[in-house]
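A lone chain, given as structure tokens: the form predicted on its own.
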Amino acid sequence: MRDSVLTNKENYMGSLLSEESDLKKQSRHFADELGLGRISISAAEAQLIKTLVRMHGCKKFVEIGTLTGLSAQYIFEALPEGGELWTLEKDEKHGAMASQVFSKMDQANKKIHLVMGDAREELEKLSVLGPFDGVFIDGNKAAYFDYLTWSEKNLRPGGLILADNIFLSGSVWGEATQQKFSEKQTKIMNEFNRRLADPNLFESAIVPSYEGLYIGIKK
């Protein structure tokens, strides 16, 4: 019943959104080829992220976890003229597919940079280009707290933090899940969530999507 309700809700929300572009469909197709279509961001959540990035006036943005370039396209569209997006990916196959998509995007007035390598190492290299206006965290779950620590140091005051999959399918509150998360992943995600919930550090809110989306503004 639950899956049926979710499907109906997602289908209804999808019917209210504009059809995704051919490049976005290509990113989804690539993810399906990798057997990772199920973890691709939904169109509704991607559109929300795009809207938040645009409303916040972000010009220099970092994405942690490119996959096949779907969410990067939404973020890129939200950036103003002169904006730049750095998107980080460790897996060579994912990066090659994302690169194919990015090569077809219009980058005349704003730029997208695909950064390959371990995100924790590459983020430190990016620090010299900061401060940044926003970050979208959607990478290695066991490294979320490290990503947040970097974000606190390298975002401007008032900078935007977006983080996906913060529920770990219910693992964070002890629910048995089909996808197995380690005790380390669950512990780190709970620490991450509590940190973002600290009102002395962030103005924050949670979007109760299926996987959970955290929105934080650095104080």
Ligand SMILES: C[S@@+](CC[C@H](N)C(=O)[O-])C[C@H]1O[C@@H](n2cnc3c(N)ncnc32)[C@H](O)[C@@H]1O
Second form
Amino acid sequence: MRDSVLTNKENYMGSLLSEESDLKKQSRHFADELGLGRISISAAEAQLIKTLVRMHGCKKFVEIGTLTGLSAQYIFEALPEGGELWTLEKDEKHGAMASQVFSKMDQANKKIHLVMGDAREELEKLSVLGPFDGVFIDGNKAAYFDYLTWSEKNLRPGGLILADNIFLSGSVWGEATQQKFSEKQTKIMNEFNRRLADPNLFESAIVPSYEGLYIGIKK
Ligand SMILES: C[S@@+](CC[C@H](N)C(=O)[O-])C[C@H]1O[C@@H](n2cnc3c(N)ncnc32)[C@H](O)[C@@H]1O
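Moving on from the form predicted on its own, please list the structure of the form predicted together with the named molecule.
So here's everything in the complex, that chain up top.
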């Protein structure tokens, strides 16, 4: 995420990772072309997500918010043979770039499906293919609670929920932020965070990264 705001600690963590592949660099390049490089996931966070997906043994995984396909590549790498990733995106330009990247990926033993359209509607259509083993929520911030409601219904018991940007740059605890989040977005994110914190529904933990990454396991 967001080179301009990476701390020395984050830069140090990044320096320990191996260089990203040409295809990942292509996704970053496309995001930069769109002027959205800052909202692409950082290598360190992406590596964390990949490790969690692998550790959890996820085979059928859903990503909400493809952008140019960077996080999707990390998740895809973590899936075992026979694995499938559905990644949802509503913006045509973003989808076209992601599609170019995905067409260059080796899909001989596992598959990646780019699903275009509003995630809330497309998720409902995907339900017939469930239950899924995990979801990465990184789409429309005002729809996070709806994404979670869908996940509760469509993940298997023990399924993995990962969600990025759950601090909304500090607006969830009332800090004024450079990026303007609406009251509605902040309220919904707080409801989302409180629901994931409910120990009757989830085993959960927060990684205090710059934007905050929620990890939940559905009970
Ligand atoms: C933060 S970016 C995703 C970054 C990506 N996961 C990565 O790290 O490489 C959020 C993406 O969600 C998409 N998005 C926003 N609202 C959406 C919606 N209602 N349905 C589907 N996608 C949406 C945006 O167009 C954008 O590409």
